[in-house]
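One chain comes next, on its own, written as structure tokens: the form predicted on its own.
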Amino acid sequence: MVRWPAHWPPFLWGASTSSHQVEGNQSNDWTEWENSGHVAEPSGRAADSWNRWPEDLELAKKLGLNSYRFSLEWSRIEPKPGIFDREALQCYRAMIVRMREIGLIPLMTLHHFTLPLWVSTRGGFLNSQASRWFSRYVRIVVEEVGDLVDLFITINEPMVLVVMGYLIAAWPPGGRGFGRALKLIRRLVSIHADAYHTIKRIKPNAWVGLAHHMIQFEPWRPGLLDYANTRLLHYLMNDRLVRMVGEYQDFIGLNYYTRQYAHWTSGLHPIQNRPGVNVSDLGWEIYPHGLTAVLKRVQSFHKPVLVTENGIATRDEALRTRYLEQHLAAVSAAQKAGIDVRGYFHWSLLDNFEWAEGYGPRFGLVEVNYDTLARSIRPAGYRYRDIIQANENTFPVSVPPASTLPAAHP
């Protein structure tokens, strides 16, 4: 079992971004995608937080965190091929030192699905090249900002980039093809071993892993067929990249949303949810449980777990309010289940643009003007800091009811 360092925090209490989705961003491959009409709206300057991280910075201190998930954007700090900005890296770095300065430990994010159009319009990550470019930019990342930095991620959810980009085509590239996806998967695992080998040489004591994307997978009915179904869709989505990094990832980085359902007729194709069933704005299934059921799932891993991402899309508040304290249950359930679960970084920390799906779905504690990019916490926001208080260096952590707590006002 990897210990978790005796001098951090017990538990890390976070909120995660992503560069493209809150900086506003016009030279990356989504920019182009984008423009060319493939989603409902194009991002533009987003939350502007490129400028607005100073602000954005102290909502997140104002919320209880000591920690904050947050990703580069490489295409800012590498536009062209061996060419980097150094007032791009030197804006990260102020924003590092002010997230130190205020007490947030900085989990950082290298690709959260965002490439430089100069690696896109060569092949993207399917390049022979792409895991020395990759692994040129995290160095000259590692080397600028380092020595501020102990958590790192390299890449975010790989296999929804494979099966958004690669596989159903709603993604940059657009591709379709099984035989390019599963090549992408091994080439992806690559790249993620070359980047822990980089960041380990500069940093010997860093912590690195990846953001794993989990689905709860489910039979639609019983039977052997939907159960084999299920098995199946749990090694192929869920298990199979987490086996094949294998020790390359010193934590375990978990995101997870929803439950869906196998049916033997689908496929790998599950059916999103039954009828009838509580769901978010995007249709997900509010499925606390399924937080508990993936963090057992890793277990046999033998690594401390982060839920590096959990949140819902939802104008309702109370609904927000409940699905944060539910699934910070699953997360106590977990724990005293002997899991090692050492973070939640709820989504969003902002509203944000929500990739294909444009500024519909709202996923922030902080609410977003999108007119006049004036930030407001949400009552959930309110809801998060207060159980974070009543946490203070606990472990396990556990959510008390409403009416012992404070009450939910600046």
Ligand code: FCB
Second form
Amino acid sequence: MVRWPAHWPPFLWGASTSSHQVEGNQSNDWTEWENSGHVAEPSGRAADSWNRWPEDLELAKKLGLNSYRFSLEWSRIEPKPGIFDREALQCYRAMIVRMREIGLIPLMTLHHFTLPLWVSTRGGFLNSQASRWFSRYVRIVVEEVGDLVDLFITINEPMVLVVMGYLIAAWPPGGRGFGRALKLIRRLVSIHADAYHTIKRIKPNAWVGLAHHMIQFEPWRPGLLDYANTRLLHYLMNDRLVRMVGEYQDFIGLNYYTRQYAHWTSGLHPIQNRPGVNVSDLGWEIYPHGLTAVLKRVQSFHKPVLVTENGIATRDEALRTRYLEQHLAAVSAAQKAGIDVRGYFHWSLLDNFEWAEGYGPRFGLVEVNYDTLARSIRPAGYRYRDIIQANENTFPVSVPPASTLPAAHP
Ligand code: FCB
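For comparison with the form predicted on its own, would you give the structure of this protein in the form predicted together with this ligand?
Expanding to the full complex; the earlier chain stays at the top.
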């Protein structure tokens, strides 16, 4: 059993973003994919967080967070093979220094879906040199900012990367090959392991993991066939990669959004929803109990767990607030059942570029006006702040009824 260090806060209250979704990046594989017309709209300047990060961090502070999950943009740091942009590194360093000054523990993701063009045009992570390239980048980063960061995520959602980019061609590089997808899974595991060792060599006390996307799969109908298919989906999509990574993860990072159904005739293509269920603007079912269920599943790995993403695309603040409360209650239920959940990072701190779907979906605790780039905290953000305040020094976490808290306003 791995123990959460006693000198860290018992629970990380956070929110997440990723570089490409908020910064405004122009020279990675996603920009190219967007410019060749594959998505609803190109990311352009996004939320311009590359310039507005001081304001974004102040907003995180205003929400009362004690941690912030963000990612570094590899294409900024190493725009050409082996050529590192010191200015970009300095900018990230300044960002992390500021986080610490205002009491935000940095949770740093090293790869969140985007690759520098010089990597993607050479076959991306399937190139036999990719692990060497990634570890070199990781080493430079950890040498530069490792003194300020204790928590690292090497790769965000490896299985989503595989499915979207290599099986259903919805994301770059637009592949559809089962063989290549399986090869990529093995490759990502070894890229992660090399990066894990690279970090540990420089900073032995660092905590390093991945953010695993987990869907709560359930049988469409009672009966053996759908049940067997459910087990298969859980194994292939949720558990297999975690098992393959094995000991080379100090915590389990878990991104949870929704439930899907297994029907034996649909094989590896789960059914998204039963008719009539409550869904987000992206059509994802709202199913808080699924978070407790996936947390219980990862208990078998005997590691502390961080919920590294959870949130809803909606323009309805009452719905966002309820989603937040119900999913925090699901975390609390998991803790009471003995699962060592040590953090919750809401997706997202602010509205951002939602990949193939563009700017329509609104995930932010903070609203971004894309014309003016003005930010404003949404009611759900204030409710989150009040829940965090009510939980000062408490563990397991609890979600007090709104009526017992000050009204959710500035
Ligand atoms: C996750 C991604 C994140 C965001 C949310 C909605 O799968 O990690 O970048 O797009 O979904």
